[in-house]
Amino acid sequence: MNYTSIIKKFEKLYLKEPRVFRAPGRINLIGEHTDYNDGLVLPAAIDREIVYALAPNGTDTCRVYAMDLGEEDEINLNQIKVSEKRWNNYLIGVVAVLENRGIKIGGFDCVFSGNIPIGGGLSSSAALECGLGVGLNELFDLKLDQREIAFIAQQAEHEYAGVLCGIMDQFASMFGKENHVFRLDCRSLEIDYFPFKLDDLKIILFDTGVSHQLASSEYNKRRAECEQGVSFLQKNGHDDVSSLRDVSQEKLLRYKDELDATVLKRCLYVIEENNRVVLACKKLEEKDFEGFGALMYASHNGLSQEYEVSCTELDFLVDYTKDKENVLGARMMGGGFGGCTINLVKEEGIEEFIKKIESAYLKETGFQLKTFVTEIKEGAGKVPS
C-alpha cells in the first residue's frame, strides 16, 4: 500500500497531519462456516489491508472520504443513521456501536484506501471495521483492548451490514502474527499460534471474479439450519447441547431418519470441519504439508456437497488443481457462492502453473482469473510515522 498518497490526500482535504492506521484482510486455511457454531478455525492476517488516515476535528461531524471510489460522506454524531453510500455503513456501524455502548468519541476527519479485493472472501469488511476501531481507540484514548475492538466490529457487521458473521474475520484482522496461523476456539476465544513460514511453498489466492447474489441470504440461512439442528437435539433430551460444538458425529447420526435431510447435511459438515481443524494443526506440528493439503481438499468437498455454499467457478478451480504435482491442497474460502480459492503450491514452476490455470479458467467461464500470491503478516495497528 502507498501510505504517502493517502496522507497527502488527507492533508489536501483537511489541511492538517493525520495519524495512520492499518487493518489487514485475512485468509482462512481451514475451518469454514464453523465460527458461528462455536467451532474451530485456522486463519491468518495477510499483506492486503485497509489503511486509515485520521485526525479529530473538534466538531460533532465525522467527514469521511473513500479514496478508491473518490466519494465522500458525513456521519452526524447527534443523529446517526444509515447512509445511501453502502461503503460508509461499515464505518457508521462502528461509530453507532461505540455510541450505543456509551463510549463517547468526537468528530473526526478520515481518508481511507485499501487493496483487499471486494467480494473475494478476504474479509475487506472486517478490515474496514477493525481499522476504524483501532484508529478511534487511539485518537480518543478509549482504552479498548483488541478483543473489545473485534466484538465492536462484529456487532457493526451484524447491525449495519446485515450479515450475522461469527468472530473469526475480526479476530484474524486484530490478532494476526507474521508467519503464523492461529487456531481460534470460537467458544472460549482461546488462541494458539502455529508457525507457517514456508520456504518452498506459497499461498496463492485465485479470485473467481464472481459474487453471486445468494451469498448474504444463504449465509444467514445456513446459520439458521445449524441452529435448527441444535434445537432438535435439545428437544430430544440433549440439554448439554448449546451449539454444534457439543455434538459428535455419532450422536447426530442417531437421528438421521428423524432430522430434516438438509439440516442433517449442514450439521454433519460442521462437525467434520471442526475435526479437520484439529487434524490440520497436528499436520502443521509434524510439518506434514501434504497431509495438510489433503485436509483442504476434504474441506472443499464438504463445503460443496454437504454445506452447498460453493459454485461452478469455485469447483472448477479446485478440481483443476487435483492432478497437479506442485499443488498440495486447494479449497474455496469465505462465505461462498464466489470469491476466492486458497491454494498451497510449491514455488518451483509456480509461474507456469498460474498461466495454465488462468488460461483454463478463461476458456471455461469467460472470466479473467485474478491471482494473488499472499504472505502472512501482522494484525491491525498503528503505522509508524
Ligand code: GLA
Second form
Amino acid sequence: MNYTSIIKKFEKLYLKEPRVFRAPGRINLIGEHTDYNDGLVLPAAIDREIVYALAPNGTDTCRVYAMDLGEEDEINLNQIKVSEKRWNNYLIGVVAVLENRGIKIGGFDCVFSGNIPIGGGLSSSAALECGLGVGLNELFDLKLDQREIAFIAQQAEHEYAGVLCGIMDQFASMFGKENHVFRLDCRSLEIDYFPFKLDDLKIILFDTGVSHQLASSEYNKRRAECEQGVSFLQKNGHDDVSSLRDVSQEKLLRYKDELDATVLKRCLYVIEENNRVVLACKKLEEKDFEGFGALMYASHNGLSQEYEVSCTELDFLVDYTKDKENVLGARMMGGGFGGCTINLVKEEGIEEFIKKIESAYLKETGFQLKTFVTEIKEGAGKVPS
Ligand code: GLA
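Can you return the structure of this protein in the form predicted in complex with the named molecule rather than the form predicted on its own?
So here's everything in the complex, that chain up top.
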C-alpha cells in the first residue's frame, strides 16, 4: 500500500499530520464454519490491508473520507445513526459499539484506503473494523487489549452489517504473525502459531468474481441449524453439550433417525472439520504438505456436499486442480457462495498453471479469474512514522 499518498490526502483535507494504522485481510487454511461452533480454525493475516490515517479533531463530529471511492461522510457522536453510505456503516458500527460499552472517544478526522478485494471472502470488513479499533484505541488512549478490539469489531459486524459471524476474521486480523499460520481455539481463545514459510510452495487465491448475494442470510441460517442440533441434544438429556465442540460423531449418530436430516448433515460436517484441523496441524508439524493438501480437499468436499455453502464456480475451480500435479490442496474459503478458493501450489510451473486455470475459468463461466499469490504478514498495528 502507498502510505504516503494516504497521508498526503489527509494533510490536504484536514491541514494536520495524522497517525497511521493498518489492519490486514486474512486467509484460512482449514477450519471453515467452525468458529461460531466453539471450534478450531487455522487462519493467517495476509499482504492485503486497510490503512487508516487518523487524528483527533477536538469536536463531536468525525469526518471520514473513503479514498478509494472519493467519498466523504460524517459521524455525529451525539446522534449516531446508520448512513446511506454503506462503507461508513462499518466505521459507525465500531464507534457505536464503543459508545454502547461506555467507552468514550472524541471526534476525529479520517482518511482510509485498502487493497483487499471486497466480497472476496478475505475479510475486508473485519479489517475495516479492526483497523479503526486499533487507531481509536491509540488516539484516545482507551487501553483496550487486542482481544477486546477484536470483539468490538465482531459486535460491529453483528449489529451494523447483519452477519452473525464468529471470531476468526477479527482474530486473524489482530493476531496474525509474519510467515505463520495459527490455530485458534474459538472456545478458549488459545492461539498456537505454526511456521508457514515455504520456499517451494505458494498460497494462491483465485477469486471467482461471484459476490455473496446469498451469503449473509444463508450464513445466519447455517448458524441456526448448528444451534438446533445442540438444543436437540440438550433436550435429549445431554446437559454437558453447550456447543458442537462437545459432540462426537458417535454421539450425534445415535440420533440419526430422529434429527432433522439437514441439521444432522450440518452438524456432522462441523464435527469432521474440527477433526481435520487437528490432523492438519499434525501434518504441519511433520512437514507433510501432501497430507495437509488432502485435508483441504476433504474440507471442500464437506463444505460443498454437507454444509452446502459452495457454488458452481468454486466447485469448478477446486475440481480443476484435482489432477494437476503441482497443486497439493484446494478448497473454498470463508463464508462461501462466491469469493475465493485457497490453493497450496508448488512453485515450479506455477505461471503455466495460472494461465491454464484462468483460461479454463473464462471458458466455463465467462468471467475473468482474479489471481492473488499471497504472503503471510503481521497482524494489525500502528505504522511507524
Ligand atoms: C466468515 C465469518 C467467519 C467464519 C467464516 C467461515 O468469514 O466472518 O467468522 O465463520 O465465514 O468459516
